[in-house]
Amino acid sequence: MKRSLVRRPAAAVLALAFTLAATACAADDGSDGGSTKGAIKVGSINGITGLFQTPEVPQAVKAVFDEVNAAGGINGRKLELISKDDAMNPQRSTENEVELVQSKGVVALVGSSSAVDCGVNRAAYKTAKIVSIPAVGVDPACFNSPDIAPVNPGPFKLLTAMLYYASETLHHDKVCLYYTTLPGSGGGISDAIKEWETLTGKQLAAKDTAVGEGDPTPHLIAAKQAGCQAVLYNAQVGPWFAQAQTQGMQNVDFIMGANSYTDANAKLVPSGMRAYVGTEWQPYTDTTLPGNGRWAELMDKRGIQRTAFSQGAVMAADVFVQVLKGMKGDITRKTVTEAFKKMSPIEYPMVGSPWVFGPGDKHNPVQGSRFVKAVDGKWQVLPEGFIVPGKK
């Protein structure tokens, strides 16, 4: 699978936002998401077809509102999932908000999983004052937006952990960034370092963001000449660690984000090369691990692929969950807003610290890495536990 970025709607895109929500029908339930009896609809937008594709993650939420359902639902109230795919298209994204927010009178988002939802539905999610929980934060808007929570730490948190992990546990006085930058992601990568610095006191030996796919040679001798002792990268696997061994860098740590964490890329790194990952929830590959062991059986009972997307999804499914039950009183999209703005941290031990939805203008409530190292064709997971820069 692959994870991209694309630029904000166009014009165009948010005047047919405009014209969309000016002629839309009704609630099905004839209100805005303030149903009271029946189930409890609730919304998500996913990539299933497109370059960003995650047909798991729906799959898994509706596994664990399955389960709800059959010991009964939310005070006899069941559980209806409604997703729907944008295909990382960000008309069909803006199209799907319209229909699942203003249509269907969804009393939430869990779950989604789109490449483009949080950058071009946000302000229309703070216009219908309505919580989003995504299973996967892509788009910096996802971390920016007082109406969306992600429960992964996204891609700028995790680099922060990343150069933390280098710098404090591998004890690296050269840590040096090699990363290709997509576009609207430029700014987060710029806080991201910056944290780093200001947690550390350290700086970048080198930094290059604008590594791309091409031949990987100039970047690695530019590496060399820079004694770099670690170096983050977050592009091809293959061509960068095969050029790397022909360099001869076999005394470099080599730390990539979770974008590279597949069974097949452990095998593209070669023989005595050191390769890390810095991983988004407990490593997947390893079921042993606090709050794996209960994802992997529902994966396996319902037939799901097991992916670190679908952690994200049973994780989204669970706080959702777990915020209705403590609830009093009818369940509509105004009070479960309310519920997840006064809500307390949930404890979930997938993650390396608490996720909470909260009052902010802004939310990244999961911070922390767990570390896995490429052995011999496999990810092999370090033993340090979550690393969360700034805490012991």
The other form holds:
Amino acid sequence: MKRSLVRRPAAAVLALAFTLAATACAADDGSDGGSTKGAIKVGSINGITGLFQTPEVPQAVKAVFDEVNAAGGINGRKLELISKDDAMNPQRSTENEVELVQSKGVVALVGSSSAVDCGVNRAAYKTAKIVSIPAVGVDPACFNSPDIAPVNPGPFKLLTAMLYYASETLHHDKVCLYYTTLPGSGGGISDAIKEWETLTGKQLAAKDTAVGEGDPTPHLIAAKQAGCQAVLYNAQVGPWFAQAQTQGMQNVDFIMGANSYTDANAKLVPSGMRAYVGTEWQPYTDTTLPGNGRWAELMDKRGIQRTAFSQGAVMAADVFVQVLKGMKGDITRKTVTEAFKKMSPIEYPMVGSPWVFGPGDKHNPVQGSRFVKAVDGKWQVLPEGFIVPGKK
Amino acid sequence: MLNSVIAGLSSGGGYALLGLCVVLTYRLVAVVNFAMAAVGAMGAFTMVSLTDDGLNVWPALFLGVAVSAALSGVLGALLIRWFGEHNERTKAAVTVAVYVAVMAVGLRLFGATSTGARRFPAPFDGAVFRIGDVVVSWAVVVSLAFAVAITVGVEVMLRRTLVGLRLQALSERPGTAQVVGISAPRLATAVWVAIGALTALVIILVAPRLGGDFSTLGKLIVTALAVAMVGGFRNLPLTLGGGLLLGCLEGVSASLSEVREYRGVIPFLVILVLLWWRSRHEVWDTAHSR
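For comparison with the form predicted alone, provide the form predicted in complex with its partner chain.
Every component of the complex follows; first up is the chain already shown.
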């Protein structure tokens, strides 16, 4: 008993000494991202498990980095991707940020694809003066933070494009919105609608932002009674279209968000129903589209699933590499951040507008959407090209 | 307004069926089973995966129901063997743990919301009649008929048959039931197996209207528990009524723009008020009896 009491303070001192030593070692190793030699460490926070799963994203970023490394790297230095799974758990996302930014000393975050990363880590990225280029920006914080610039239009710019497509391309006067609103997204949705109203001078015929899980029939009946010609929709595909078919809504154009653009969902649209999806990149189901060839070849070569998310991953990695190749001198967190804030726009064929990071307080550089239609259980690319609101 | 009530009523049959499964489990084996819908979803997804692979719908349905029955049977056997002497709260806690595990495994096996969405066979999608703007399909009629059949059938079985009597004895006094010669573990396991099979059938029936992916179907337990509460986890006809009421309330709240934003909450608030209204005398009596 006595011995253990004596040992306790000693153990505490020893533990403190270890902690201090470890901290000192980490600083020497470049924990502030100031390393000028060895591999260029790049972080990424992805949803690998949990409800929002994008396991192909870090694989696709790594595939691009491996290509660059095989060709000699950046100024002779290899790119090293360190991907962490946050399982859509805010606590784990924060722990990932601490490990990547503070312990591993990454120079930037590239190709993140987490539903919670931007929201919980934006303040930490600002403090660390580090930039993040997510492959898939999900929550509003991804599009209104000074240190984050995703390579996808995101749900709000996409919504404006979908409304614009319904009213200006399909020429409908009665456009309706039946949406599920995630917490914190209401303002973004209102702003997107306002942008469309300003551009077109039109108003929504019906708006319901409280569509949840459960039987969609009451919402469909409301849409029928409002005389909707086009319905914008972002929730579950199967029950919605099954009930719309039962309710005889074959003459309505249903336009869904990019979250519905999966092979599984194409099979859920009953024949005779008109279902469109607004995509964020060139539709991934057609490899002949500009920018898709290289991506598809790379995915097939590495055995990675071809999805819209892996397109975002390749684009995020490509723009990162392009900016780094244009840098002169040391590649550290500080110089990388400076390079992104001062960069020139990059024309990337997979999206509707040039991508740029820039010095602003918020970033949503990619605009516009390309539309696909469900035909016989598959998505068919429509010929109009990218629909960028306000751009004829 | 009538359109909204009819539209809501159409989903009420499905909600009632889910609530009835919860009440049945509680009445027969005295467990509030949080894993019920997830176990049913396992069977439903087994079936739909097999039909996607080209298997005929009938053998696929049989195998799917068998998977849920087996899973439910294993859960029941586990509860009987290891937690037989524990109180209801502990047993409910065990089913919560099983719910989390089954959901995690199901998501892994069958995918998340968009990638794992499946088209369930919907043989009852045809229209029967039209009221105002609402087309009422056979699925609605079948759900309601199934719910009424369970309510009446189980009441008759419990009151008029020997098996029913034994089951009641088992749920209310398992120890005494065993002393008088009823093979409690075997009978209870059989009940778990039967409820697993029934749940799978219910989930397959409601999937085209209420789900489509594993996560949504597994989470239907929340609605099922709310409906079961209306019947006090005991009264089958009240549970049936609770399901229909929940459907109607959902329909009405979706049609009123002032309360639409709170559509998900309103039915549950109304149920809470109903429960309070019904139990206010019980609380008064209980307070006096102490």
